[in-house]
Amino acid sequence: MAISDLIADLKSRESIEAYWDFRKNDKREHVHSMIKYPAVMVPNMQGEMFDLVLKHDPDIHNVLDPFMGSGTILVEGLARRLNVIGIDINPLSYLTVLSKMQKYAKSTLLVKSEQLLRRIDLLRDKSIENFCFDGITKWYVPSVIQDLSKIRICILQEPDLKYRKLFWVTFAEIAKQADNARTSTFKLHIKLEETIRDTDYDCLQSFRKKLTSNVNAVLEFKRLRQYETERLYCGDARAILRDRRRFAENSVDLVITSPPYGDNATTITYGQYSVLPLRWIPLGDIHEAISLETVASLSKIDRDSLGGINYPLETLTQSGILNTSSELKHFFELLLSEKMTEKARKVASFILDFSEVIKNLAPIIKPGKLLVFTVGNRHVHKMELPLHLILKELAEYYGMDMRYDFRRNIIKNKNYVDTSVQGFKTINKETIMILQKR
């Protein structure tokens, strides 16, 4: 691995003003556009990073993203003939990425899609029994419940699970767009009553349009990708990465990822964003191991994610995490001095969980190979949490060295959600960190 040559290439691009911002080159093409998902990566930016790493280390055959989200890294990896491995605790992420990765027969996909749309058309003017779950009438108006119930029953009539999964991803997008939650936040806050009353969303027409778009996206990606292998896991990255039946030591050539920047409840509530669409979908269609408990409450997925458990001070002290990172210890003590004990615990609890991921990544990445992290520094009690410096210390503790880092501006496009409306200071910059296993 010619790390010095890679760094020289990165520096040459940094000399071009706003090069890594990809301000006019952030289009989401083919399956990247399949579904809206919180805080997605910029495909072309990550693609550029892929190309630079592969240029200086052609001996790369697989790439791992332990926080795969909507699958940007894995899609870009497949487009470059790499075997891809992805993990996410969110069932909607797993369903989305699996649908993007699956191999579809063009003729079968077109026929099954048209059959589904015909079944829906036959029900358009008929009345059927509504699907129901706790809270459905709060989050959906009656006409939307009826239309989504029609689409749902028609999808269930598709016998092939592979194609049904693709239909569910399309359905999830419509179910999300049609709910009564505010679009100004990823958290589930109900819209104003007059806004709900004045909204007229045509689920059936929107589903038809979105399915057509998704089928075209899949077929376009089918022409681009090489059919390498994919391994996807729905679950906690901490446990999955330490399972040697799944990940042998020194088996991963490259890690590219963007981890959460803090616990979901105080950063991006991926679980709350996803839970309403998931309540419509039979969870067994996504993965046999997903239980109904996952979507029983609005916050379950977020509680199960990194930092979801707020550990007692005694646990945090005994874990040794405050001694592993001096940057974390300093920030933790600042919060305690401001009488912000709960916030101090939340920050340290997230880092403790995050450190477990770093610890479990270390043995499975091959010596000399790279880990590329895109991270953002959120604000806690009006102070910036230096996550990039904490990550550097955690990486060094577990046998990896920080070789280079650089900043990029986060461009606020049409899909951007301003987290300031949730009371959080917006993160405007990201740090891309190049780590190397010793």
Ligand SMILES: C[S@@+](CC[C@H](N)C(=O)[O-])C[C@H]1O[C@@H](n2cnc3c(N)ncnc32)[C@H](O)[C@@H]1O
Second form
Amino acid sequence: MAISDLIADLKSRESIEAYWDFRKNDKREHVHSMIKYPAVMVPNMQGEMFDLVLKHDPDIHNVLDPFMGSGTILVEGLARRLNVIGIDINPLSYLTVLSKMQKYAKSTLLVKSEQLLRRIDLLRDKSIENFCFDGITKWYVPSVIQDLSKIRICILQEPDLKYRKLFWVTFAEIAKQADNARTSTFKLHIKLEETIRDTDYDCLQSFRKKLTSNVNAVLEFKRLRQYETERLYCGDARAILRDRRRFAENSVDLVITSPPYGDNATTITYGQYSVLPLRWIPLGDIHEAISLETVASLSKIDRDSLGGINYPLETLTQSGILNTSSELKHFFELLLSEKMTEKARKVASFILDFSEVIKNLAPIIKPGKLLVFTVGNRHVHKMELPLHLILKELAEYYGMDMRYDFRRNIIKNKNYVDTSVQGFKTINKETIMILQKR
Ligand SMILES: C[S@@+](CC[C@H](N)C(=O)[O-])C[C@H]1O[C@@H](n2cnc3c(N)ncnc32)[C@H](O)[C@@H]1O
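Moving on from the form predicted on its own, kindly provide the form predicted together with this ligand as a structure.
After this comes the whole thing, all chains and molecules, with the earlier chain placed first.
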């Protein structure tokens, strides 16, 4: 593979102002629009990266995204005839990506969704027993609870799990739109009472519309792919990548991913964003290994995610992480010198977890093959945390070299609010890093 040709191609594009911003080309086509998910990538932008990498190395048959989120990379990978492998710790991500990738029989799908909508219609003017979970009356108004209970019961009557999964994803989107949480943040903050009182959300109608568009989306996507396979895992990337029954050494041709910016609690709470819809859905319908405990508290998924545990100073120093990255060490010491011990621990804890993923990625990628990371630098105590430089050092430590990087503007990232600092509210730039295994 001629990496110098790839770099030359990237440089020629960079010379065109704002080329990678994809301001006018940020459409979310077919399955990309099935459900909203925090911090999604721009499909066409990542698609072009794919095309450039494949042009310079046609010998790529699979792609791995260890933080698959809503599956932007994997969908683009399948559309380019690659086998795809994805991991995410958030059950909503897993359900979403699986539903996008399952192979549906067109006629069965059309019949089953029509039958579901008919069952819901029959219940429209009837009153049924409400579904219930802890906190339901805080997060939903009574009319919404009744309507979602009706849709839920009708979905449960579908005997085929494959189709139920698609119905649940559609349901999740409606349950998210209909909750009483503020839309200005991914955290679960309750809306003002007067705003809740004024809410008049027609769940049944919205579900009908969304299901119709999701059915069209999966059918359109079906036409774009052939016999490629998908392997999806719901769980912690740190452990899953280490499992040799799942990932043989030197078996992955390409990694493309966008990791979280930092620990979920102080950056993007993917878990809190997803937990209310998940409380409605029987978890066994998503994956047999997901326990009720996952959704019992609002913050469990976030605590299980990278950086979710704030390690003691001792653990951090003994782990050796500060010696793996001089950039991290410098940032950590700056925070300590400002008496920001908690923040220093949080930053280093996230990087320690993140480094586990980098370490476990290294042996499974084939020598000479590429890893493309899209990373955002957040601010901690008014200082930019150089995640891209820390990643470069971690990668080098584990046998992967940085070959090229460039920055792009993030046009739509309204909902990421960095609460730690005024004036730096959103991350509006990200770095694309091309790494290569030695
Ligand atoms: C930036 S998002 C990925 C978004 C994705 N690129 C897209 O376009 O939808 C990061 C993802 O990392 C996941 N994540 C966080 N910690 C994880 C872990 N330990 N193992 C696997 N996934 C994790 C989050 O749940 C989230 O979905």
